[in-house]
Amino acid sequence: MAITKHRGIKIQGIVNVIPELSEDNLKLTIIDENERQKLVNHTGIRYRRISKLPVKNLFSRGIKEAMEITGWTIDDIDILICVTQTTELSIPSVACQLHGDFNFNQQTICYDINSGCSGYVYGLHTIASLLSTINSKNPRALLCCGDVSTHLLSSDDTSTQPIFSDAISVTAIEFNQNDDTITARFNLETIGKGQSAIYTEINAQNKKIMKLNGIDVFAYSVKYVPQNIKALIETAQTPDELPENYIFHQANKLINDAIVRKLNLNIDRVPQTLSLYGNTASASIPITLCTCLNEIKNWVLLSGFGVGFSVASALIKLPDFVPHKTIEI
């Protein structure tokens, strides 16, 4: 189990940034007209975002809108990674493009993170990890999130089309080599055994496209999640480090609330974001986080899983402000 812990961590800033074009469940053809509602109210996903842009051009925009919320500039960062599963090309990394867009440092460290709903939560493991290694006084990383899922869909295949999302983020992050306290504990897991629930084949037409196997997803999903945030929470260690909010990856309704069940959490305390958005792969987590940013006090607990299959929780003392903004584009 490779539970980890993180001082002087801490998030100074969260930009999402979201297709304005959306398609709404309740018109989607592929399902017959009288299962339309049942579908909803199975997922709870209404409606979801169509990028007609490559996943690039929506981690530029958040770069952007990052960099002014936070005040800080290009040459302040010295990590950044992107983490997504659709990318345009295979080479160069999503990263490096954006290295040499924006002219970072030279001495930025710099690199794409392949994962999908988990991704959020390894990619701030990974920068925690790292920030705390750079030989300066406050080292600051951009960690870049999200997929453009619908690039990947059947046209026809009703287990997929009706849930997957576009979407980035993007989230500034900061270490403070003066502070000693913990500021964040990590619980990531790997279950290959699941590796079958989500994947990607080619077509008779040659194309990438995403399986989905339901049944698989929503049994790795039920029995390990609640697994691994237990095993994280029982490291808290006062208990102003347990967390009034659960940030959950908005996989869909069925999923989300038999995970709640299980941990016996209170419904009020989970904010979900499926029926705007959708799933959103790895940038559902910080999209959900902002609804509720404001209210949110010390620590707030985040879970990621799926392709892989992957779980990765997270315990994050937030800063009393974050600076946060979701656009749509």
Second form
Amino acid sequence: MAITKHRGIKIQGIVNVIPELSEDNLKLTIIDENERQKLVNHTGIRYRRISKLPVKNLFSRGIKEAMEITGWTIDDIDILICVTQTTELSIPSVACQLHGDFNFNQQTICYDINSGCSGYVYGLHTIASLLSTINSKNPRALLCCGDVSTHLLSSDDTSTQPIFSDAISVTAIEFNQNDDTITARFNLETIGKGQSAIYTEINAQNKKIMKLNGIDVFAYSVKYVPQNIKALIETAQTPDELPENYIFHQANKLINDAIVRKLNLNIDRVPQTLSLYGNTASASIPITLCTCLNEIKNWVLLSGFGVGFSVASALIKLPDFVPHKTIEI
Amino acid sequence: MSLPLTEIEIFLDFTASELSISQNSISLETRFRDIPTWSSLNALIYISRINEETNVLITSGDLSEIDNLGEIYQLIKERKHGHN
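Given the form predicted on its own above, what does the protein look like in the form predicted in complex with its partner chain?
What follows is the whole complex; the chain from before opens it.
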């Protein structure tokens, strides 16, 4: 079991970029009219966002905004990681394309991570691990995560159409060499036998489409996520490290409510953004975190789970103030 | 967790209610895929409600190997008693 701890890591800013164009599940014609309200009630999803722009363009806008809210410059960035499964071009990586577009330093570590719903936590872990190895006083990183996946959905698929939504998020992270206190703990797990719960296939028209087995995503999430979180929380050294808020990947309400029940959490401590934004894969955690950043003053639990089947949780100590912004384009 | 779904009458009552059908229209012999309201969404809601009431998890693999409500009832009964 990969439980790790990291010192000196600080989230210094979050920018969410959300497409303005939305679709309403109450008007989703592939679902029988009498069933639509039930669908919204049980999935928790009313609106889904649709991007006409590729994921790289959304990342690009997020980086520009992140530079503004943090006051950082492109020359400050030591690491650029992009977590996505929906690149327009498979070669070269989106991170390298953005490196070229923004003219990042030649020394900037730059690569993509192919990960979905658990990807934000995986990205944070990768950056936390890398930053501490860089020989400078306050190395800085950008974590871009999210997907434009709605073009992968079959127009008549009642399992995927009501759920998936496009959005991205960019998180600015800094490492303080002089800070010896633990500010992040992670528990990363993979249950590869669940690889068929969410996958892509080539259909008869030679088009790549995403498939979802909702019952298996439910079963894997309910079986593995609560135990992953419990194991991580047990590593907290002091009562101060126990999280007041829990930010889950926004899968759907059935799954998220079941996890809340298994952990016996107060629902008021588990913010949700499903209704407005749907399931935005690896962007859903930072998007949801931003809805309560002003109230969280200490440790927060983040948990991503899904495609893989992959489960990743983090206990993160947030600074007193994290600049953040959610923009629609 | 509250409903004792290991009792046949309660299980059928619960199933009828969750799938929005009359209890008179189903029995343990009913093939669940033939129930008019059985859909990917309703199947997911039904499986999640079984979990909520009994803590039993049923996968798509389980469903692919069985046909009727009696076999779902049997799965719940077995797993509820620690054979999960």
